[in-house]
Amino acid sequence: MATVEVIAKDNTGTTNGKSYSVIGRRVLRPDGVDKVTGRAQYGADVKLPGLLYGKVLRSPHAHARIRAIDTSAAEQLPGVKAIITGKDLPLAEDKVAKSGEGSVNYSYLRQNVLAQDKVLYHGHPVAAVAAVDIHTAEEALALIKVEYEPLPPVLDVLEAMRDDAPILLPGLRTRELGEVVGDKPTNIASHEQFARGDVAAGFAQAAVIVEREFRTNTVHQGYIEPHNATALWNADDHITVWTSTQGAWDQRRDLSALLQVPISRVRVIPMEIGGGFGGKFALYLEPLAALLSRKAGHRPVKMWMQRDEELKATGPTSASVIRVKAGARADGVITAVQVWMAYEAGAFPGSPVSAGMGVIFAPYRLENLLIDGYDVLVNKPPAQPYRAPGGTNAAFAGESVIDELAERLGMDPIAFRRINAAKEGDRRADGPVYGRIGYIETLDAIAAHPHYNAPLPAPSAPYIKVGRGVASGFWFNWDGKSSASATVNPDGTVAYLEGSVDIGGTRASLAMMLAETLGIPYEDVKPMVGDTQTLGFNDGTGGSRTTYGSGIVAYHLGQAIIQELKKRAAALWQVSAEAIQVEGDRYICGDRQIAFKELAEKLDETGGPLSVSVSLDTKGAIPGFGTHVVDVAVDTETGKVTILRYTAAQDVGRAIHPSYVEGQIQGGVAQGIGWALSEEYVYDDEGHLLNASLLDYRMPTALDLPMIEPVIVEVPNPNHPFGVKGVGEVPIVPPAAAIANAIYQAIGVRITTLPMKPAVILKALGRI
């Protein structure tokens, strides 16, 4: 078994057992000063010659026909240079491609950047105007008559399935097992399945048999910074955006797509980004700026989001619907289990729904299995990931459903979950044979960590009762392809260009295993955020994929590097490049050695310049796995639920920078606490969302959260230079099993939908 260990806070640079002298250490970001002193640049400080700025007009229906759009008024307005509608785009056609953490159909795209016949959900883009300021913009807006006929919505994911529901996308004929079938319209866009064994006998051979329905509501990412964008489609055809993007690369083809324009005239410049967790990759203001940017004489346009833009009209996860039964002999063994899950798209099909089929028993070694997996329209808007998309809905409900086979086995649920653990070797639900995973390791580091052994909090009161709960998560993590170059300067520093957004402090991260494997500081080691025209492709920053292949690709720009120095070197001392040795920044020949800073400071006299470039199509990601244990409070009189201490074990690879993995790890655990206790959308019956504002909109702030105690376990990655796994995701998946959990050991009832609010305890307990 590898070892389990917390990194030291300190700067050592040992991480299991492995001595670096920069990974593990607790480096400053390069970005730091600038982020801090407010000189870094984020989408909305683009300025540009000539600037326009841009509205847009969204629909106060959920769902309704559009009969006529009249733009006359608002162009006479003095101050307006352009309107847009839907007309304005060019025809889709319906092609998918992949697009961050999950795909796009253009089509689709079209119909929701900018509606077409029909609006499909409150906030659905109708128009967009381009002023010389942003209140003409808005007056503007409001002299735009647009004639609908309401239809009524659907908002409820079983409504959406019925035969006589509403119907969102006339053409829309489901995709069973992956093939169409049936010749009527339909809301469920897709059904998949995965099975092996045999389901029936695994229950007849079961002891406790547990069998529950739990609901989830949809939520949205709360990144700080609203989406943003500014476009100058120039007179020469070509055409630049500006903005905050998770995925440059795939915004660029995009925006070819939609625009039907070459992609070569098309950059994409990411700026800072103020966070994403996944719902930054689609589109939705730049081809309207572009599009706006033409019609007004090839000026920039500038447009951004208000907060009640981003919660109506961008993509939040989604609601499900997840019914669950498990069985387990008397010995604990798991001998069966069947899911049904229905997951809500928003009003195009694309919702998460296989991915949560991938993680809702995955951390588990299981012979019988059937999982059935439904992505469902309804009238709200079109759902995006939202950090390891579709994984908490899912662990929610197999979670609680192991934690209540454990209970009536009358086993610790620490020690049902070993007994049923995954390792090398078992196969996922969804097919794939796992590699060196560390899911047992975590569970090990929380049944020996001191909360797990604690004796439980006194209530403070009588009507307070507390309780702790056990849960663990999975995500798939994720390689894919990057680019990266470098240019050896002269003072032996590296200028570093790579094309990975940082979000999570990923320069700094990339920058460490460059300087590793060339052997030099990393203060030494200069690294900047590339855009589309600078670098060949980059996937996205999302999925856990970033440390991981840019962090490969980083490990071969060193050897690249090394190898072109031993030329040097050689060069320097007239012999063959196979007679230098390399050790850390030494180039060695015999008795003679040069550093690489003095080898740098030769390179005119060895050759000239240096620069060199990779680009790699990464393999061999690994998924990664948490335990986490909560205390909670739970008021009996108001329903109120307080998290008293918090600690996450997670297995990541290798830590290349712990300061930056703790943090993925608390982010994700205090998003989870949102999504479990506070975060939802509330609509009324006509499908107006009712809570756009962060007053309403109940995000989890420092006085609702405790303490959270990050435990990195690491059981390094084979395939990577480094030991890496991706980190970002799963932290957020076991949240809400483990204070539903909690919960029901403080009261004696299991809840079975989120958030679990002051109201939704006060019903589980009969006070209401």
Given for the second form:
Number of protein chains: 2
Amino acid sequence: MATVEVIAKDNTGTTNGKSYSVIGRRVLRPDGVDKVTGRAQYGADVKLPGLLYGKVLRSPHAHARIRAIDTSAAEQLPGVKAIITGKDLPLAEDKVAKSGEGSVNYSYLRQNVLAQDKVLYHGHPVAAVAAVDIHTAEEALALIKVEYEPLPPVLDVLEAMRDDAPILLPGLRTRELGEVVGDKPTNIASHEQFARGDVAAGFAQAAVIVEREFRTNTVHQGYIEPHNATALWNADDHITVWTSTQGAWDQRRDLSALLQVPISRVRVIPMEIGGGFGGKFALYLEPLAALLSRKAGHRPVKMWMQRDEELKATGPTSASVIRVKAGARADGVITAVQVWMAYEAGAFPGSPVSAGMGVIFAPYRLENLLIDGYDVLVNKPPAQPYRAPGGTNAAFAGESVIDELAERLGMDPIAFRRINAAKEGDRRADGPVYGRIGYIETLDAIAAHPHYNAPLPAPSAPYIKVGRGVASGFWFNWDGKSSASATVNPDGTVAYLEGSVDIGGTRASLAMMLAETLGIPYEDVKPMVGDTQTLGFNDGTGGSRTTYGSGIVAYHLGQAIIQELKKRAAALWQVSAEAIQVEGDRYICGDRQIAFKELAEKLDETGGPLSVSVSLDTKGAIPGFGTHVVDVAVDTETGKVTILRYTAAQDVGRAIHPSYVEGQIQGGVAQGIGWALSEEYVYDDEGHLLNASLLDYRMPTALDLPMIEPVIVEVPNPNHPFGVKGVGEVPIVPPAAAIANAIYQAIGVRITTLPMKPAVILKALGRI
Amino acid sequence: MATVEVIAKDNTGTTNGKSYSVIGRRVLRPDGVDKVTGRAQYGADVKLPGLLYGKVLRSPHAHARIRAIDTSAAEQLPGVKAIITGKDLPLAEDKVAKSGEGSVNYSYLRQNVLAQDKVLYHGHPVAAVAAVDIHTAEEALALIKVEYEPLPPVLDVLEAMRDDAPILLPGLRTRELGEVVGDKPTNIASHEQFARGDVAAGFAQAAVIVEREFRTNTVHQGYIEPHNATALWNADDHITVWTSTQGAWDQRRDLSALLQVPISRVRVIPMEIGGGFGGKFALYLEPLAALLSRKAGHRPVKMWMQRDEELKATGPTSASVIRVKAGARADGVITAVQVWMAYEAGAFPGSPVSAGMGVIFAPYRLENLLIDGYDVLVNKPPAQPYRAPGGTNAAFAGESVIDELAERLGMDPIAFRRINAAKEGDRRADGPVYGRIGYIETLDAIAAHPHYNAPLPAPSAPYIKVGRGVASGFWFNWDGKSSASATVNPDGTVAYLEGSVDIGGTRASLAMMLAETLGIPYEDVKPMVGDTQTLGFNDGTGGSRTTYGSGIVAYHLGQAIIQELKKRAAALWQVSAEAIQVEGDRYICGDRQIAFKELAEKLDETGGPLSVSVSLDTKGAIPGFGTHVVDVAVDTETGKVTILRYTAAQDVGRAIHPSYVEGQIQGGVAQGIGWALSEEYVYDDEGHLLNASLLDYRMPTALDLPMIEPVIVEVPNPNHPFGVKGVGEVPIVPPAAAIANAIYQAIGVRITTLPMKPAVILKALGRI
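Can you swap the form predicted on its own for the form predicted in complex with a further copy of the same chain?
Everything in the complex follows now, all chains and molecules, and the chain you saw is the first one.
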């Protein structure tokens, strides 16, 4: 990684002038060997005596009434042990649970995991089978007869908002600014609004006004490991689920509600996870596997999805239409913004439109704003969080308009942003006042970066046009609840049980913070991920909360150990615990001192074993900001856009493990490039998904991407013992806009739809 | 169980007048359904990707030098992945670790798990193979050529003590009262002595003196589930072991020492256990599986024993020779006892002779005593703890002599014991002063019991003789170290992670104590057994410590939760935590109150999740005593002894779960009857074990046993929050003596060897 410039430069453990022993180093991950040797246990590795295999029968229609399901032939097939349909799900209360950043409506969840009277999208589960092997289960699916009455589907958010649109949920009424209004069937689940100042007066002050409409397409989280679940509904009505999830405790709560079994009878064991990006919070297979297990006489049932099932019926995130009007004075100060945004929720309410409303102009200090957001049903799978949910759509629109304002005023895009940049004390569109954010610092980092100051690369042919674009991004960041426990071993190492599934190096970063707190080597902390039975509550691994929230718990866990070790040293020397000072790993009283390791050896003689646990509702997350610059080459003959160079600066508060921070930034940008250039769901008019494979749904590969250069900016979060801010979500927010702005510089046309695929470029150039 | 009389009589939760909500009830065990439906995961259920199967090559000789081992032919066998011999074990330091009640010598352990230059018993492991399946592994064993130089074996403790005996360990020197003396090769590992008063003066005061020699045979723990272990030595040199063990943390320490890998790199996961009785503390297969895993390229290796391997090379407990001289005044007061006892250690030092020395006259107040004990090597497998290790041998001798003294003085055996019975404040032979023991209460319970007051059953035929015998027993009981953690779920249940392997209902009894502390229903506590990575240190499940020590931790865990919930209630009402009173499950402040369950629902709004952990070095165990009465019928034609009726009273302090207490008493008596009447190792002159199967090694079956009636006596232990004393070990101590005393009453001959099998009886009757 010779080209990577980071402020936390190397393995010295010094970041931003603050000296640490462990934090800031690029240590090996504890789970590394397991993962490269194939020993790590994923859901696919779960094997249990008497295991059955389950498969899901899915709707071939995007919208249809289910008249009848006949499972009798399938039941007769030798080897079939259980078949379930929608009626096997207990009747859920119409209850909503808060779930971290979002909420879960159990009535909708129930209808989604197994269709009740209607199917609402191509791939909607209709029935599930458990059999002695997967082939028998597949064969049984073909024997289930479902009688459908097809209904006209609606696949576009604007069409779905029309009065004459086909209605997905006849009972749905719009929630208008939080209140249910009217009694007209509708696909508009909600309308929210952020308002401040007087936008008309603001626009009246503007020297330039830009007004545009943007469209983004449906995209999928694209994690490598498909959804899977193995469940055992035991004869004593205790349920154990082994699954790939970002939130074991959330799943426990939702399974409990959905299956109407007390929380304490559900144990969710999170296996290793092959990516989630927000798409592995929701339940899909877990309740089906559990119900099949019960029906099959309490035998365990294992299920997993094929990629086409993933694309048809999990994820994706919302397509959207966003209309922006923004004005600025000649001196560059933005006077007003007005936004109308409609996000596709898919089959049930729940798009991330409100997050999009918060993201769209978050980097800027705004006196006059009016943002309206609509959550709209269409016949697609229900939208799930996808890395900075709703943010990429919003920033594509907002940052394109910002770029255009700067251009129209003849200002450098970074200079224009700096004039308007939000800082500590400014108020966000959605209400809260910013704490110690580092947005301006990311603008400074890009302005000073060699990339931004280098001339554009020369085009390689006359029909190749090059351009440079800039965009900024924001994410709220989340803190949430975490629990962990730890034990000091007699050899001076620490066994550390934490509850955040390890997606991006969590074991390493949390162990580093615990080691730093204790003043002991990183290698002496042995982290392990617990489950809902072995550990207290943990919010999911998502929302960019893990290193922040579980990191605070790691720190307090270390402090609890230190307090206990002070007592042990005090017992050793017959003094009071208050007389003990701690420096690094040394416990000191006058001229006596003893190291952590030696003290650990003396646990037995100073009171016995030492274990601690900490549960906290952490507070104090501070939003993250990033600024990206990208150079593109546009082939005006083919419409292909090539990324030539990409640099992404981000305020991360403090980089605990710089490599993982860089990996998050690079990964987010890579996914953002997918949104920008190639990823989209292609439906036919009847709502059939036509590209449900990774050959046809085009995620970027390594060959599509240049080296993405992360620039770590550290403006420490004063609310975190080590200054951490969330990292993972910001980097996916700016890429689509940055690339659109670069394409504009290259070809002089503003592209307003995603993906900016060759056909779109050629059309913009008037070539087709 | 209509015939069972207990002081904790029924399901009312009232024991000895103290009222509890949960304690004293006969609740269902949480693991019950899993165990009866076959879902419980034992070592045999462990399945891992790429699993190899291991087998052990064992010595056909009882004593031989290993000249050479040629594994070349076996290595060539297709499917063989690794072969290890003694040289593959790292060279152990000559180090001794304290292990709960005993200690582990790593040099001996190393020589036992794989023979080095000599084999010391029939079945001693010589090599081990890992292969793709068990059949290939077995085939490979047959291809390993071992060149032995046979040596004369010694199989009897008295012969082994002779100067001219074959020597097992040429470097061994006797430890005489703790100090190594002399430089003569010997099989006598140690000589210990307890002395008090003046025995010569004591005997001079005696009206009667009894002097006898007793012999007991080698017997096995006889757990149903054989030893098994699956190990993965990972490429990062972290080792995971899944095994059937009574002490996961002990095994971790011993594996760490034996394999010379830091403790923190060893994770021991205790699976469900199908019995242990002391025989599942020692390492056998675990280090072999680990070494084979490493050598086979870090693939997991699974091993398990056949029953013949169990009998040849695990357990057993010591055969012994015990000489007793005891005298009493005419008024029944014992004036002096003198004991000489030699216990077989098997191939390496470590018989429980010192425990036997402590047990033999523990129920009695003695002013003059002299007890000598010898630990002696013989060519048998190294002795392992077996339920009240060394106690049954000792009480067989001691209580036979007590019975004879009473008879010679013409006194009722219970009256004689009551005259001499130890009580609080008396000093044990091994030094400590008794706390609030309940020995006399067990004598009272038997004296008052209908069994003791009923006439002897009439013989069913003239050649059948009937008799009644009484004997008492003692066990030290252990406290030790325990850790546990718990989480309050939002539905008001508690997830409870404890570290004591569940042998005799531990999950239930510990969950009961936690529920009692919290004032919530038993069913609301969900216990689970942790492992060395998920929980702080726990001493093993043994020594009758679990309900005591881990129970104290359960209580403190509950107290920690209560303290935290007081804060939550205080937060709810905006008062100080000190203002909150707790009654049962209610948190009260003035006229406001809230129940545990409701408070649990409000955790999120009062500070977030709640989890606690507690580690303690518990103290304050108090010894247990039992008094048994048995009626036997002796068939003087065949020599067969039939148990007609058996009643066992025991002071248990407090019966947390009366059914499990009764089960412990019944199980201990059943095993004691096996010692008494049928169990023994039969060796030929060359030291080959001739009865290495459960057909030929004769454990009692249900058909051999009457209903055993337990009588629970409760003299609460003031050092335990609920009064618990250890239960499991006392009941195996009296049976052999009680039965011998009953046989004497029936046939007028004192039997002084175990087992008292038909041939012994016929010989005593002069019939053969």
